[in-house]
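First comes one chain, alone, set out as structure tokens in the form predicted on its own.
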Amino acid sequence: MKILVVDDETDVRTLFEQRFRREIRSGQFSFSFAYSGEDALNYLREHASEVVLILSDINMPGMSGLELLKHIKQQYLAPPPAPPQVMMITAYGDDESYRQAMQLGANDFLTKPVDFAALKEKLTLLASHEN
């Protein structure tokens, strides 16, 4: 299952690669990383049919994660391909961010620090539905 992680903090790459080392090695998950909303859209233009899930930070300079979510949902109005699932991640667990994300079509909402055990369960469940 191909997952695109979008976060302006570049150290998330190392964090995800450490936390999902076993799943990456076994080929269960494959991660790509974009460090801005704009980078994510460029990546999706080239790899749209491959990406099953997008994990995006909400607060980023330039295009926010919510703006990215809006672009993704507009882009995939008429399948195929089926739109990727989108999970929003934020350091601010406020109700307004949650409400906005869900209103824009987010599939899930996570707060930082990310509970990697819970995230791994969600990703494994999603991967089992993909097969």
Second form
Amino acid sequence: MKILVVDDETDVRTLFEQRFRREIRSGQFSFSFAYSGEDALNYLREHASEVVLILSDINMPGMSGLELLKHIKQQYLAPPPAPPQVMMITAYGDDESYRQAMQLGANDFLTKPVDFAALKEKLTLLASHEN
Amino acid sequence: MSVNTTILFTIPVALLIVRSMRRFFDLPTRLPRLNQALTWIWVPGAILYVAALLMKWKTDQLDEIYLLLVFAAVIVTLLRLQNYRPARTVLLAMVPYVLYSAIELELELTGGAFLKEYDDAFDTSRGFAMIWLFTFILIARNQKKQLEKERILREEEEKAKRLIEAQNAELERLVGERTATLTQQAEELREALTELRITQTQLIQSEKMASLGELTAGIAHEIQNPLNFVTNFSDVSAELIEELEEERQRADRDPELEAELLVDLKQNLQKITHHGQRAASIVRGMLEHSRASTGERQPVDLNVLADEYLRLAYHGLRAKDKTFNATLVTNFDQDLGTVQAVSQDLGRVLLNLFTNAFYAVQKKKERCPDGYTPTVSVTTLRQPDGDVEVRVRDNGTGIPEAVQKKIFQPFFTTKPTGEGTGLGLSLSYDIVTKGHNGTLTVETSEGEGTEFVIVLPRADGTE
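Other form of same protein, the form predicted together with its partner chain, not the form predicted on its own:
Whole complex next, starting from this chain.
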């Protein structure tokens, strides 16, 4: 299962690669990284059908995670291919952000610091559905 | 017997002389004791008379003896008055006459033959002595009058002098009063100035604190991120160590995997250090911002400073308006080097400019939400002549022309009451111009955006 992680903090890549090292080694998950909303859209344009899940930070300079979400939902208005799941991750766990994310069609809403154990469970569940 | 009575006529003469002398020389004030003694001038005369009577001494010279005694008394008095010029003159006047009288008396007492022989000569001498006497007494009178006039003149002068002195004293008093009033006013002004200075310091401090308050959320976010990384990298490192331990206990150990795990571990520790320092630097920046400026110039990397405060300002605004988002553009001149500056002061200037820029783009976004990308950019440049330039640009609402001239004035703000102190740009202007001999200028076009340009001179810029 291919997952795109969008965050302006580059160290997120190292973190995810180590957290999911066994899953990556076993080939269960495969991660790609984009460091801005614009990067993410470019990547999706080239790998549209591959990405199953997008994990995006909300708070990023330039295009915010919520804008990215809006763009993605607009692009995938008419399937196929099936639209990827989008999980929002934010340091600001406020109601307004949550409401906006849900309104724009986010599949899930996580707050930082990320509980990787819980995230792993969610991803595993998703992967089993996928298969 | 009848001859001796002449002395009785001489006594009134003696009293007359004493009286004249008293009046002429003002003896009661000049020589009060002698004056008192002169009252008894008749006593020797009376004694002589009575003595002669008793001794049945018959002579024509009794009155002359007495007169000589009187003259002696007068001479003693005059000698006592020798500092007074008319007294000296009178003394001079008396000398020939007294001498003549003395000689005559002596000759008469010793016989009188010689006297009779030179009768004419004696008469002439007597006449001369009398003329001399009266002439000099007249001169003495004139001298006395002259001295009197001089005395009156002196007294008048003295009076005039006293008057002038009195006027001077009055003037001095007035001047003193005025001086006291002025001194008091000056003191009051000085106190007012001191109070103003204290108020200014307090205002500057409260402005600092107000901007710090705006930043709190941004700072919290900026610290939260690195702390999350510290936590996450520590957790994952624990996992890696567990995996490493498991690997080492297996019979068929995979050295390649072990090496990889060790490399990752090392990398994680570096990352933990990095993010820990990042958080520490933010806290340090915050403390520096709130601390009173030491005013000490140190080499400052404006690229680092601008980047730090750009992020703080951005997150500060986001903390208030979570839906707000902006594109941050940094164009840093990599050859900028350092400038000699007071970093917390320049930090405040940058923070202020960034906060204003974000405020402007936020307002514009509220007005036209679609198709507008709020952008705040910061550009640093070392100019060919060595001056250092920092440009803070936004594509926000711009500043209306009517307002442009006022933006650097203290307490001028376009923000609603309670949102701005109106001191930010005014303080920034002072910091750049007075504190660093630089310039702070603005280029703006209403509805298009604003650009603030800080230029710090080379003298401060090159080390």
